[in-house]
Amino acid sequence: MDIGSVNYLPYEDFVDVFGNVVEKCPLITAAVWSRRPFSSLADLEASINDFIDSLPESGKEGILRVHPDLTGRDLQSETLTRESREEQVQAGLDTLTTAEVSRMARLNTEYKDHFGFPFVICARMNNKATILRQLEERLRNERTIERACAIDEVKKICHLRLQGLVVPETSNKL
């Protein structure tokens, strides 16, 4: 779908369309909508951005308490969303040995002890050796720098999702 057929769908079209490019979050879509027409790509996923970027503290957080566990029960019981277990499964999270599971799960509960919601990394932008690694040392981030840090990641699955529904832009010139 291009942009301008972006701009001409329906309220819960677009929501039906748009809603979990970020996880779970269709709110985040809906409100959006109001904001058409968009010029481009670009311009759609900034206005999520601009969105994302203007929640307080608690509703950044509100976001990422959403997102699954890498490797955790949604995925062994298979009730990932469709996005979710695509992107785990293209950076090998179904294929850790039982050690890593083990690593991952500890690490995991670690994490969201520590910061209160789930680690959240773009799974299709890595693998599961850097997945692993990045969780250890995010682990050792400040709460306010992880959280930041977390929303990035974010807005990278959201890039890439969006990507993924809408066609870019091409130019006319030669």
Contents of the next structure:
Protein chains: 2
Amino acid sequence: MDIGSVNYLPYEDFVDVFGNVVEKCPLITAAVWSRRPFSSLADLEASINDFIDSLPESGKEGILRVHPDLTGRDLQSETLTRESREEQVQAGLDTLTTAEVSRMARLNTEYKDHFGFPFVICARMNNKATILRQLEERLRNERTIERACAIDEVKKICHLRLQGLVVPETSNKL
Amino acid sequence: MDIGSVNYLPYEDFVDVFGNVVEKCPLITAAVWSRRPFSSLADLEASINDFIDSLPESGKEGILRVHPDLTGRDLQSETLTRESREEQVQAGLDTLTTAEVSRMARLNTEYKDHFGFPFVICARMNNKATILRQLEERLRNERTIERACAIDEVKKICHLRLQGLVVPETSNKL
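Could I have the structure of this protein in the form predicted together with another copy of the chain, to go alongside the form predicted alone above?
Now the full complex is given, and it begins with the chain already shown.
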């Protein structure tokens, strides 16, 4: 689908296609439909990022809290969204050793107890080694900095999900 | 569940229980968890309403756009959320005559084409006659007034869904 076709979508279809570019937040996609027409994929992405930035800090924490734990109960019970499952599998998170699963679970719990939201990272830009290292490092962040850092990861995840749904402008010219 | 127990819920459980008090907007519930402890059910409800009011106008339209059409494809294909289905059935919307279904579909389409979001009404505070009448009347509203009117209905729906999940304070004293 190219951006011209995107601009013609009624809101129902727009939300069907883009409703999970920010995990479990179709409200954001549905809000951004008000901003069409989009001049490019980058313009659509910027509108989503602007909307996220416009939310109060509690709203940003809300976005984080509807994300699943990495390698958590959702991956085991297969209740992840399709997008999250593919991203976690691509990062090798379904092939952790028992020791790695325990370490991840312990760090995830420590992180959530400390910050009140789950550890969010763009799995497709990482692998299990860098994910574990960043989880340990980010646990030491001050709360405001860590919230901003996690929201940056939400935006990276959104960027890659959008790339998979809309043909980038350069490809259109081929 | 009473409000004391609600205040002890970790965010995952809080979102599991209250994630759909605003239809398909778990982001809102997850955001409001930051405001606990709540002194009462009314305090929790006020926090949700405050969060809704804090959103930009596009965000309020986003809330409306993730709502299903009344008597629309979701009711027919049984893809409504449990809460929406119960509310639509309670208002008698699953027993419309063919003529009423056609009229509702025509008015819904007209409403969506005009406003860019679906007609939202607290079905449990209405019946099929009052719903059809209000749909016709509200179609004539100015856009800003109608958006505010629809958001008031979202808050009424949320009020009744909350009442079904938390024991009101008066009952606690019995």
